[in-house]
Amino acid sequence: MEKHFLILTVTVPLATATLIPLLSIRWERAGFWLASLALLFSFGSALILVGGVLVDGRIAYHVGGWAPPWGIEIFLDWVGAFFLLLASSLSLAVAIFSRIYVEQNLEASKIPLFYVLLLLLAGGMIGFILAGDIFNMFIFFEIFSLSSYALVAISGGLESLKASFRYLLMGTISSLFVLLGIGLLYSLTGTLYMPLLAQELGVLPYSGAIRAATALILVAFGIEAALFPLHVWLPGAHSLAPSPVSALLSGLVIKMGVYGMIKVLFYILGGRGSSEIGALFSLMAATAIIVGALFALRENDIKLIFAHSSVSQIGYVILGIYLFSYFGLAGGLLQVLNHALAKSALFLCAGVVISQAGFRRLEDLRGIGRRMPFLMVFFTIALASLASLPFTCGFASKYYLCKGAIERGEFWLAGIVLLGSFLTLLYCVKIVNYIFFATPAVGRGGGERSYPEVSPWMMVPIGVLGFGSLLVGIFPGLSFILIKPAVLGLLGMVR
């Protein structure tokens, strides 16, 4: 029975997106309620599907009843269950947060479009996670990528349009590289279905054509993941997009690039060429960790700090993946969870502050912790997890990454993880100092600047995300219900 939820999890958000423009003509808030209900359904379906994976290990659905390679298969295993649960829950949280935010910050005529794009983004990511062949992965990759470009530009400002166009240019290169890589693999094997593709590649010599196809696809997903130096689109897109969009871009969209890499490296290649691939991407990840943190440390714009921080934090994820070891992969997936929860909460908090106070530079936010204490508590919890303080999810992920690097004899990578964590701590402490301990900013009347109450529609999603990162840090075994079998499954694919 669970297998039918596989197709519904994808189609319900995509189908609902087509209804919003029609119903919004008569019903002003149709976009919010339809999007929230569709994403609530996807989240509930994800929970049912994860329960099925816990029992069976793998669930598959053949579209139209046609089995592959003639038909299309979508499937869910341990790795997919981890990413599906993350994508569906964060998308729902962002939809709930957006109810008040979009009414305050977008033109009324653009609000239905926002929810249409939000559903296309969520449905595209879910389809990308579940796709059983690389061509349909590409189709869903295009759906959520095009939605992302439009969401960055939806506010209509000149700088937002420039950031969206830069993102579009990089995304076009990424799409072309994926398509070229798929074409090469199909010419070598005659199939697009991943199990058969892996089987055919397994008996072929590791030729230049396979290397070229691998390089094209990995670079393409590296662009989507904003891996240094392919990250040039990210700072502008994340900092200038509406804050709910920033939360999705940082918390989920760049993780789809990581998931794409995992599919290529393990599901298709079975770890072939891991030494040469790992050496290059480990160097890029190590550079990203340090460079991203240094840029974040020098910034004064709150959203730009978090944007550059995403470059650094995704470096930890890539580093863990390319260690090709249990502790490395476990640390990488745990860092996916940590960054998704913490950074989404931080961007949503920043959205509340910018929307309510109208300021985004640190010196303008002096003493805001005294005026918005509950919001800043969640903000600080998310910062603590980002900074890898003990009893947070970030601490657990960095511990496993260091252990994985040392186990592989890559002591310099363990040093990079520690140095990057120290730099992250510095800019997190800098932010906390401004919001709690600096002299409060003065309002127009000469007294302390006042801020309006935060709506529960905004506070609840932020609180869930903030406490989620704390809960996983205190009880990391909860996340390992999925992470451990996912890692063991990936390692079992290595030939």
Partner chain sequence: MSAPIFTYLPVLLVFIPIILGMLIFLVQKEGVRIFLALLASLIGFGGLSWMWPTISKGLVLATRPIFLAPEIFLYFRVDALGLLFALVSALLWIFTVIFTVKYMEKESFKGRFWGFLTLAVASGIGVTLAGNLITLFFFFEMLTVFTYPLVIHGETGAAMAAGRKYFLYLFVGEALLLFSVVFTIFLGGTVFDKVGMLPTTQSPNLLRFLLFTFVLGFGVKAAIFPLHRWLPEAAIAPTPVTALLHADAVVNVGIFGLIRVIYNVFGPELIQSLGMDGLLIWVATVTMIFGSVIALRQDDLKRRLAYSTVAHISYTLLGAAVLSASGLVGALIHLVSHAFMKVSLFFCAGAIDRGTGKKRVSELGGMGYRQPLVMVAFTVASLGLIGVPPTLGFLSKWYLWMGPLEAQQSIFLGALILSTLLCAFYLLPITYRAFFKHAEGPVERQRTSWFYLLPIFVGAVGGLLLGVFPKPFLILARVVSESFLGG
The other form holds:
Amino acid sequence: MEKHFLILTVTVPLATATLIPLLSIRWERAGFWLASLALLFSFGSALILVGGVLVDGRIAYHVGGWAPPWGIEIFLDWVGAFFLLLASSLSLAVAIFSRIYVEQNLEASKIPLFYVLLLLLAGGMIGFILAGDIFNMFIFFEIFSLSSYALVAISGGLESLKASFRYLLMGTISSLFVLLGIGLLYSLTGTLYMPLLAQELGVLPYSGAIRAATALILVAFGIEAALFPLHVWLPGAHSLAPSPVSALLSGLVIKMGVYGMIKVLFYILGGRGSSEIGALFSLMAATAIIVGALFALRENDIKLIFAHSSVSQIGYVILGIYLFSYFGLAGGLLQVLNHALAKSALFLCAGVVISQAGFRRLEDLRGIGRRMPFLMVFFTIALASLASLPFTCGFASKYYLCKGAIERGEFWLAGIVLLGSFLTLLYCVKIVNYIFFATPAVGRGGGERSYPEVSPWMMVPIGVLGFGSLLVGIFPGLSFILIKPAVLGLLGMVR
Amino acid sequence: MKKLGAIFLLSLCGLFLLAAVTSLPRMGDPENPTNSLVVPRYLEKGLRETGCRNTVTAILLSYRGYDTMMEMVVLFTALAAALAILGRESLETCCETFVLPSLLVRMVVVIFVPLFLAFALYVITHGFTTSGGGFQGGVIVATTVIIYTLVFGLDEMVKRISPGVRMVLESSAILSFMLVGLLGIALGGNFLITTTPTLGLSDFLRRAILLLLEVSIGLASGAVIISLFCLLKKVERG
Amino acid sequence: MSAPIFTYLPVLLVFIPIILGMLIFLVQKEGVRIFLALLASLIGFGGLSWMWPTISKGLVLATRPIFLAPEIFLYFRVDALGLLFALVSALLWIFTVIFTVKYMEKESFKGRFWGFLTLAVASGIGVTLAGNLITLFFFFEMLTVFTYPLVIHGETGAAMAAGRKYFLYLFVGEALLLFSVVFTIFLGGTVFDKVGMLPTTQSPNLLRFLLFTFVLGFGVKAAIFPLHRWLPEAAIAPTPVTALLHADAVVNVGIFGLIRVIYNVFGPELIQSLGMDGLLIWVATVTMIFGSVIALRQDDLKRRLAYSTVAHISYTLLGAAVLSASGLVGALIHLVSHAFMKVSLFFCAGAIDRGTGKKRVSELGGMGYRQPLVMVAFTVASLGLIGVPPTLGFLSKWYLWMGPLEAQQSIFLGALILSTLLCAFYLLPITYRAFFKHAEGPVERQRTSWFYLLPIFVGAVGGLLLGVFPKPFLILARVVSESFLGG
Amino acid sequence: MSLIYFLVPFLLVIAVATVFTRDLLAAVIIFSAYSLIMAVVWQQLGAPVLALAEVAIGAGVTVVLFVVAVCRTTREEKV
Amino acid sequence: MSTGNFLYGVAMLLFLIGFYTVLARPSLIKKIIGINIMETSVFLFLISVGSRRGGSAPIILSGVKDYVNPLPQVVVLMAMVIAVGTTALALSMAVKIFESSGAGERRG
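Show the same protein again, this time as the form predicted in complex with the partner chain rather than the form predicted alone.
Now the full complex is given, and it begins with the chain already shown.
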């Protein structure tokens, strides 16, 4: 019976998204309640599905009753379960957070549309994770890309529109690369169903066409995951989007690019040509780590710092994946979890600060830690795990990445990982200095003005994310229930 | 400078692509893997299993119905996104200074619009046997309405097809797919199984469901495209 | 090495003060904060002294490993070396709490200061009780993280600049240390039970590179020559911070790490076969000489004491790097004596600063008459530091001078003597100026409160008493040298 | 199949023309010609379904949307 | 290049032309036209992959033996729908950017 939850997790959010405009004419709070209920349903069914995966490793579902190569099959295995749990929980938290935020920051007419797009984004990502067929994956890639372009531009400012247009251009080009890659793979093998495709590719010699197809698709997902040379769109898009949206974008959407890369590298290619791809992409990841952190150091708009830091943190994840070793992959997946929890908590806190205090620049945020103590505790926990201090999940992922790099004998990669985390620590301390250890400049807005009470709707999601990153921080072993079999499964696919 | 950079990047990428393309199997010969692995079953059993003579519609609706549902979701997302950016045209559209074209043009349009609509309806409903289909029919409906709007003005069209109706139509495709899917689960099979023969539904009922889906796709895509056009056509007041 | 006796005490000893430290942040009333801080230090000292009898018999107390994630596990293992360091820190922690009560009366943000002070010292003790490289690194980094807010507590421009320098040096060291920790775990060892845990089959160059990263990693905290610049800058911090942390907890932890590396990770034979002990000795000697020479020219009292810390910590490094039994004993005893003396010297500097606002050595004229008790203690502590016979300092110098002789490197004996002389040259003039130079302004006797005098005298008199009855720490030092060098 | 060899050069010429004309409205009109020719190419490659869709979308919707967009923005392209 | 893959070459060429427009031309509308050209070129490539010499349209009629491959046509039809959606969204963004960046001279 629980196999049906596989399809319902995807279709329920998308169907509710179509219902919202109809209902919101009479009942103006429809948007929020429908969105939260749909995402609650998806989160519940995600838990049930992960339970199913724990029991028997891989759940498959033939949509429409047709056998796989002819019909479409959606499946969930260990890696999918890890990403599905992350996606559904984060979307639910952000949906609940955005109730008050949206009323304060968006015009009334756009609020139902915000929730429609939020549901489409969440449903698109969940569908992307479950897709078993490359073209199905491409369509879900389109769904969550289109909705994230719109969500970036929803606040209507000229700057955010320009940033979102640049994001749209690069996203469309990356989706065309994926389509071209699919075309090449289809012409070589004749099927779109991934396991069969992988089997057929395994037989063919490693010709130029396969290398081209992989390069195209990996570059496309590289654009989506904002890997170093292809990350130009990210700082503008993530910093100008409304805060709950940038939390989802930084926390989840760029992880979908990473998931896509995993799917291509391990499921379709089976790790073939990993030596040459690995070398190139780990070089790009290494530059991403350093350049992203340096740019983050230079900025003083709080959301711009976090946007650049996302570019650098994604470098860690991709470095981990392209090491093709147990510890590398474990470190990469752990960094996905750590960055998702920490970065979304940080963006949500920044959202509260900006909407309550109205400041974005660090100078204006002097000493705010003392006036919003409860919020700032979670802010510091998230910063600590971003900077990978001991007893945080960031430390465990940094440890495994170093181990993976040293195991392959590439000391310079381990050095880059450590240098990157040192630079991350620098800008985290820079923020902490301003927030806790600086007296508010007297001239700005009456220093000691106490800010309006932060509503529980906003505090609960931040609290859950902060507590989650603390729990996973102290016991990273908890997440290994999913990560260990996932990584072993992936390595098993490498022929 | 930007142009030179672009040309250099493109020539690099071009060489890479052309090299890849040349090593692909020859175009069009029957022994290609594309013609031998998955497709033969569609061509041989397609007619019997889905009752559609046009294999493309068969695949579209029955074998890969999930993809079509998601394709309609993409259309809906595009509309929602455009609305989020431009904001839906206000119900009482502005009285823009619109000059009616000459009588001759209006007469031609009045005669042809019903004909085009009939043709569009034909294209939607005969997707099974001829090379038509829900989506193409929907676009033709949208084009006819756009011609009507260009000739008779936005107010005239909005009076005929109000935003409320369009909003319902836009969501109709996805909801009908959802209903058909849930019906499949209710009858004990998988999602969207009702579009396949395995459940032992009577042949007539299955074809009726396929037709329902086809028509809902047509109407929905038509409504979405009309709304997109109204969004862009709306002239900012003042 | 006999099998470790199982106990949960070390875990409690480390985590209860940490939890109390966190509670301090939530408490608003000052009285409760002081009580919590004192309670934490008493628990620390009580637990450690309870373990003293078993450890002094050569046994080892250890907990069961707590697995946080595959390969990352917390494991506490209390052996003689760890206990010696922990006891010194815990004992001085109690008296620092007493000193801070009076010192922080007029300061602002007291809750934050007390909290971070407790957390810092607790994680310092956590490092000394760590049983494997990962736990050691965990508490090592927590110590740095918790000391940073203490250094920038004043929130003035200078404090922020000092904090930035402190931050840059120590966290680069942190990154290097993690690299070497991961590399060691990759090569093989992780738990400090055997003397040398690295497989000797590795290529010598790789091992030399590993030792080099270890020395850099721990060296930043142990303030060895090129990496010592953060310590004098941190003298800007409030006195309890400079006293306890920069004279005792933080710097000792650096040296403790180096000794663990030399004896537990590499083992004396491997170090000698790699020929790296020469490098360590030379680094120690250069730091000793360099630290003492610069201390001479420092006019600010606290900066002079900070540079003297840089010099004295390298005495211990020299003693440990000579790889001889009495050298190691001398190093450990010197560490204890330096901790006691230097803490009381810093407390005297703090008392003088709070009492008369004088910060510079040149302004100390006639101080002997203004705060006679403080200056008497200052003199006793300076003599102890220089190594005048009855004090513990003399005992440690005695063993330290025997060390190079045993290991046939007698030229470093000369370096030891030279730096002791330099130490005399930069400490005794202060006493001379305080008692025999008349001050410019009117001289009226000031009464320094007991909160200041008690810790100062504990430090100075403690050095004297331990000199006469060195049993508690001497036995531990002997157990350590037997276990490491089979003396 | 032979018609394609005749149509393809047109396609390339029109594509280049669309790129390098400076007047946006002209570019849009040329682009509608491009989709019409593409529709014929689909028909030649044995895909009537797509030919109908391409005509409906290319000539019908996309061009109209482009024209309306160009009317609401500038007509000249600043180089 | 074997004459057989002639259409692949044309598709790639068109792709490059479209890519050049997006990269090099400043006007937003021209970039969107460039994207459309790239899209149509990818569709041409997909359909020519599925083409078959002497095959007729995939409508099953008695007496016709070999058909053109219908799967790429389904893929391209769906991708065309996506292309319309993306173009409409891009156009509305371009219009909104132009209007909120100061109303230039605009005819009704």
